[in-house]
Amino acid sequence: MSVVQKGGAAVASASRRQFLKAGLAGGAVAAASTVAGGALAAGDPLITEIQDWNRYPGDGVDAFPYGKPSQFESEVVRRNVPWLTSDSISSINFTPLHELDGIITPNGLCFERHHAGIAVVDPQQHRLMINGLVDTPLVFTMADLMRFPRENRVYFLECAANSGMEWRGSQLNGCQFTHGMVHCVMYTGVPLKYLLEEAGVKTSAKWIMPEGADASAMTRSIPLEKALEDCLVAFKMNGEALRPEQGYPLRLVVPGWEGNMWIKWLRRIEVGDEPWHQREETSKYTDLLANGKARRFTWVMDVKSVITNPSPQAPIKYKRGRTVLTGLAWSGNGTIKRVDVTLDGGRNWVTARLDGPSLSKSLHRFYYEFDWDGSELFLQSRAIDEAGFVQPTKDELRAARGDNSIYHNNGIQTWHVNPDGVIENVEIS
């Protein structure tokens, strides 16, 4: 490591069996000592006394025709950073990763990225055109699209600028803000290849250019090979219609590739023989290198992970004892093979436990259980995908690409935990 901060203490970890055995014994001792101390001798009033929710009937079945979270979860929301952009219609907000578990992001918490605000599109008047190098230019209504075979696929979507503010060092103190431009849902839609086959793609065709119906008319060039491989024209997410902020009534899904290519409010797909070099693939969404040259067409979102809890917005609220560390890992190359975690800033690594579905180009959930002794920690995670790519350190990224970049920052993230359980975004390169 080229940067050393404070020096973390290594924390020995027990095997899972030892951990559970010790935890059960410790819990029994703790309970006995609490009762012996008198705190529960007379009974806990939250158990022994009737509470309001026991005393009065609640709302009926039609009180909330569209369900909503508990009032006690009101802080679990998307958040933005107002100073990032001059206007909220061309801006970003962030998924509260530190509050979530599993791999599926609730629809109402999926981060937003807009270039001209949220387009309000009437599905009855919405059309999708396919033109260019095709045998028969076509226009589909939403009803037309519903007649094609559809598929359900779980994919992550990550903005290429996710973690971009961390290129030159630690900036924002929260997992939501450093890594929250990512979400994962189940999309339902029509494979794009079926629509292209219907129009008849000419043999000279090599690229497609999807276009959005919002005021920015967002467009990107996509290789025809990718379009035919696994792209979806989606109209539902997690079983319900797309949310307006996620492209209702129709969006493109480009699995494993940067989110800017997942055109929302999809209205047209032009087929051509070369890329169009639009604004979002020239002046934006390219990677500026140290020598002043820019990498183009860096579509794949590389292997990446982050510890979501404990993290700056989810501090440790007890002095010591059994602790569950959890986080997310993902890769545009496929599935995650392994995630390692360290408690001491990279001196010692252990393998975390992957749990839940392991789906290609999807989020993966990992856990690591340990006994915290109250000493300071430097938490990191390092993912390895099925293609063999290993998540790099910040220094490895900078050595390859310099300090000028914004996009595609998949470097290892560090959280510093002090003895009081307060957590801060720091950098160990």
Contents of the next structure:
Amino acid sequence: MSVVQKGGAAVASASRRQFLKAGLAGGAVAAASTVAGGALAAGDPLITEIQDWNRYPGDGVDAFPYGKPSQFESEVVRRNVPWLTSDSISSINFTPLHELDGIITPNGLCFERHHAGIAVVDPQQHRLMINGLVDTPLVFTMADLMRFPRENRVYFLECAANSGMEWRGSQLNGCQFTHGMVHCVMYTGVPLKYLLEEAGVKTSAKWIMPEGADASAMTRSIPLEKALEDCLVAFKMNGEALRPEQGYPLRLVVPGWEGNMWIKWLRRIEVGDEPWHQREETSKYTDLLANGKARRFTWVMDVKSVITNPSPQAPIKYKRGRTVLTGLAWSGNGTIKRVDVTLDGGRNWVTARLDGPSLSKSLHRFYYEFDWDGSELFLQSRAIDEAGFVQPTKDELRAARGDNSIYHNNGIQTWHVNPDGVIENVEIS
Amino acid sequence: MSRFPNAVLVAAAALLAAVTSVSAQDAALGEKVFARCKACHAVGEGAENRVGPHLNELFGRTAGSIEGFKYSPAMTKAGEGGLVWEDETLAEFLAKPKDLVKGTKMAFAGLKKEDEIANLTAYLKTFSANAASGAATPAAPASDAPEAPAEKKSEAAPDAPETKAAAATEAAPAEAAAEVSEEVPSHGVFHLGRPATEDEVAAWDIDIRPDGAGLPEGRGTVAQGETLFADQCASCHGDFGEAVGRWPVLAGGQGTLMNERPEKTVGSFWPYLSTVYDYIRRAMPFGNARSLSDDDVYALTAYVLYLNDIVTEEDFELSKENFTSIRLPNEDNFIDDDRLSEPHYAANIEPCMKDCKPGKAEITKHAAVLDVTPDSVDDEENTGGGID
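I have the form predicted on its own already, so could you send the form predicted together with the partner chain?
Full assembly next; the chain just shown is listed first.
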């Protein structure tokens, strides 16, 4: 595809190229003869020879009215695990964490989770209703919502099932698959409390239930306290309109709480005095324990971290020497206070360097630079959040909950680095 | 987003309609009918086999002939016997699949209306180069063809924000919109939005709570539910709720919650019957949500109870009146979030930094051994723990 585009551009600029070629020819010959004469004649041809991109102009300003990543980044994409779910219409894919840096996830790489595919909603035809225990049930158009005061907030969104496939032991070989159901963007939206106040919440109200306009009509019960505290009704992510797969034109933002509650294509919010016990908070998103009991309403995403590089999809490609270890940490309880890393599988730990903004309920980026001696490594990271909670081991989680919880696996991840730099998802003694 | 390309498409679609017997409108309507099929069948670019075979190049195809798809023996035999998919055979099959191919595993009961069959056939033809009518043009023009109101919009200046706002007001329910534009509402702080009408609230407020709040008037029996289930549900959930492929299992599993592989069904796991009614009503059948009547949903809910041995008589009738008298067996096994009681939550414990464990780390589990990572395996029968 890119070849075609390049070809097209080449044709367009052919006459200019010939013109330039004639002018440059003399200079190139002179340079080549100088190099050939010296003792350091051999050199990287990428340096010693003039490259096409150095000689010929590239595409003009409107070649891509909506810009996209370099053709050399074509591997940086969301990926799914086909056997996880019955059909791609109700399925999930994963953010390529090992390809990213900083704390913001590009919009096109934010993982997707749909229960009935991506709804296509014309914003002019979108309505948001607030009903139930309110003084005046209201209907808002998108234009109405644009007239409320807005806020900008950076938050992570993590699926409660992130790392869920790893409960019984190491399963998927790559942090994209073990931890890629998380993303972090800046949302622009209206605080939900303004919308609720506009309708007038009755004193008996204790819960809200947001509902999506898609064919799954996704619903969750959320305590009114949380709704009034920090929830947003968002229409922008990273400055531009929500992507269709993220709920365009409107989604709920429920900071620090499980992603399933962040209703996409948000069309209705009902106010009530009791929870509704919808499908996604009874048969799903409840945590089955070893004793057969199941926890419900486990909303907060606990303190968690993962080393994104090196990792199975991003092996070490040199024999030894300076190495940058980096990763992500986050907590639904607030900011990350500290991240420790170990190279020897938890025998000895060092504190990593946090860099970039430290925002409540958002991703945090950490680094640890070291000289690799070329020997086997067992890499782990361990985050501590501002509430003082320490990321547990997977064994600690299993001891407390058994193997069948599916959700809320925030255990410490181990990557095994062998002397060839090949990396594998393992569990260790 | 300019309207101009749409205008071109309208012309193209009109031309297509004039030239061929398959009008673009039929195909467009057929695409809507296809919503009922697409939980199991894929068609179009990149379509693959799912629960059912893909439907590209269907016309002229011998029945049961897609390599790699596991057909019922009946369908394979029908193909060997000379059954080829074309207008007439497909119309007959779509009307009542089990009449044409007795023993087909396609659980869909059939399309009752002839125009639905005709429209669906027209739609599928757009993906078949061999379609007898010669409608070889892909379906894109049909699906993108603007409906009547869009033509009106095309007269407006493209993309002017003011025009968009005006169009939005026009699209709103006439009487309500008129009220908004006349006066500033008295509600709230910012006086934004407008009061919802009773009909609007009724149209969207369809949720049911465990205490029965929200239940509509209505009733349905196990026997009625069984018929509906066979027609609309069994293709994914299996005749007895045992499920096809990875679609959700609805019945059985009682007593397995402490097993190595728990089976979480309505009978074994779900705490409240209201959730069953609510979910069927809002989201089922997959691919055709909101198509069931309130009585249908009572009947299907009754049948799911029957599949789980929670009711045992086929003439059992579930209704608004007796709904809350039925309790699901696992209700008491749900507890509120008590994660904080787990030992590792003890806050402000300074974790160990030096010589924390004796000896060298030894690998106890490998991901590579399980080998279920995408790109490293193409085995769809993998048994890794799934999510859904």
